[in-house]
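Next up: just one chain, as structure tokens, the form predicted alone.
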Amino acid sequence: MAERNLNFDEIIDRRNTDCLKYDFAKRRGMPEDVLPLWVADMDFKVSSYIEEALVKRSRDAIFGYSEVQTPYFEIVADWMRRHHQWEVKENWLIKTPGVVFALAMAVKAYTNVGDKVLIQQPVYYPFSEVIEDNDRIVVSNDLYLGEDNKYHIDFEDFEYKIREHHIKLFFLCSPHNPVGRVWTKEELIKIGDICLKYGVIVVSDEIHNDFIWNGDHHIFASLKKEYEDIAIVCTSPSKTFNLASMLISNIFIPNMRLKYKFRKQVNAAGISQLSVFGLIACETAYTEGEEWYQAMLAYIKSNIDYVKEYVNKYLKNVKLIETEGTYLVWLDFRKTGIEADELDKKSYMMPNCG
């Protein structure tokens, strides 16, 4: 069976499928026309071999409680190895329905109420959300932009803050979600090397490691053996895929002792087996899903020449920060004199042109 899902200018209308960022916009107080920017997921057909499976496990028509067994381990072990160069071992794996619920389950595996958790802001809000609703306290190691137009890590205020807030947990985005690093080896090892100073557990989110545009990404734990210690690593096929409904993630923890801690978490929030479609999409994506990935790559890529090239001509106010990694742009709008305010609405309202 060939490929077929390869035309990623075909407009998919997803309205009136229960589409998140299409189906509820009125309720969120916006007009139903909106162009929404507010979801990170794709508006492309799945690998059309995802398609077929799905539709295959369909048939049997039986949806009882399923599960994986190692088969399923290898597959996802096979796409780190050849992708990322990192030997996984199996008794490493958690699965869970999603690297925003293991952020939670972090959490609460390795602090107590009142502790402070460590991120690095601006980032994917829900690394607050998964803090502050479980009655942590956030706490900050702003990224600031340097002259290369890119984003950096102030190293001395990140040791300050974990020695001064006595931080147990931090939380690594790798890429970084929004502002587009991939951080380099040498950035990754000052991180590990602080946190292992201080004994600070890392969780490094690495869900947008396949769109790597410049420079190399490095999976954290893989680094140095000492990481494996500290080191809970989350991926999953949602973002590569789009398979963000499929409720699926692979979470990677070498060291036993902070596994048994995480997996109590997951039992203690009546997780027990996953959906079997999530299941058998991930399994699909990693052995038949090459050439949809590597066309769907190109295209993203296009996407984001297309987008520099045009804030570049027409926005003279306006800079795209260098983008290295993940599927999304960041821009600065503050030479504009648009209050943050007024420019959240702004993003919103865009209105729908085609």
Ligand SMILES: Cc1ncc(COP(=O)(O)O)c(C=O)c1O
Given for the second form:
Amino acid sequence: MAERNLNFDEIIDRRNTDCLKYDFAKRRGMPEDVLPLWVADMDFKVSSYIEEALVKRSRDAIFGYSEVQTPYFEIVADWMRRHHQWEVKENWLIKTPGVVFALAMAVKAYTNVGDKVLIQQPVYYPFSEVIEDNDRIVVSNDLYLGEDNKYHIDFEDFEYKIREHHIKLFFLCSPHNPVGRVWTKEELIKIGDICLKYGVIVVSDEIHNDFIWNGDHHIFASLKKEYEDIAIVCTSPSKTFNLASMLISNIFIPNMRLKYKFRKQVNAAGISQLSVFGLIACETAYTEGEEWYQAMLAYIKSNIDYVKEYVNKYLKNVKLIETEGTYLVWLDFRKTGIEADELDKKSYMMPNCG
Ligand SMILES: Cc1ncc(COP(=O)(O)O)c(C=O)c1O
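Okay, that is the form predicted alone; can I get the form predicted in complex with the ligand now?
Next comes the full complex, this chain leading.
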């Protein structure tokens, strides 16, 4: 069988397919014809191997409770080994219906109501939502934009915030959405050592770790043996293979005490088995999806280069922040003098902003 879905130029009309970003724009206060770029959801067909595996399974016409057979773990472990040089153990793995769900479980498992949780703004907005919706308090170690056109961590402030606010839990976004940083080994070790010193648990959201354009991605827990004791590593095939609605993510927790606490919250939330389609999609993506993945990476890279060139050429007051990782671009509009609210409205007419 050959991979068929490699035509990333094909324009697919996703309207009237229950698509969140197109079909629900109006309900979210946007004009219906807006080009929705607010959510990390690619407009490509999935790998034809995934398409076929799901069609084949649906023909069984029985959708009772399901679990994975033995190869599932080996398949996920093999992806981690091949793509991230990370050896995982089977008893570290907990499957959840999404990474944001896992972030919420971590908040419940490792903090109490009223506790403070550390994040690094600007960051993917559900980070603060899952903290606040669980009646905890957000503390931010804000990232700053350096002369080198990249965002950086103020480590003095990072340690100060941990000490001052008695932080027990930190959400790391690696690579970082939206600022596009691929954290260096040195930066991650600084983070890890400070967190070890103060006994802070690190939830490392690495959902974008298969999109690296510059530098090397390092799985947080892989950098020092001691980090395995404090790390919850969140991975998923959902960004890499555009499978968000399959609701499948693989969370690795090497410390069994932390894993037990996390598992308890997942059970308390009433989740036991996941959807059979998510499990099949993940297995198929990681076994058969390499050709699609590589072709998609090359396509996205050329899109990023195109946006960069366009912004430099036509939008003279807009600056594109260097995208080292993720498939998102972060644009700095401050020089245009346009206020945030106005910019929000204008964003669907972008060429007028230069
Ligand atoms: C950093 C980050 N974490 C998590 C998610 C969403 O994960 P899930 O759909 O598995 O909850 C996204 C989606 O854009 C993301 O950018």
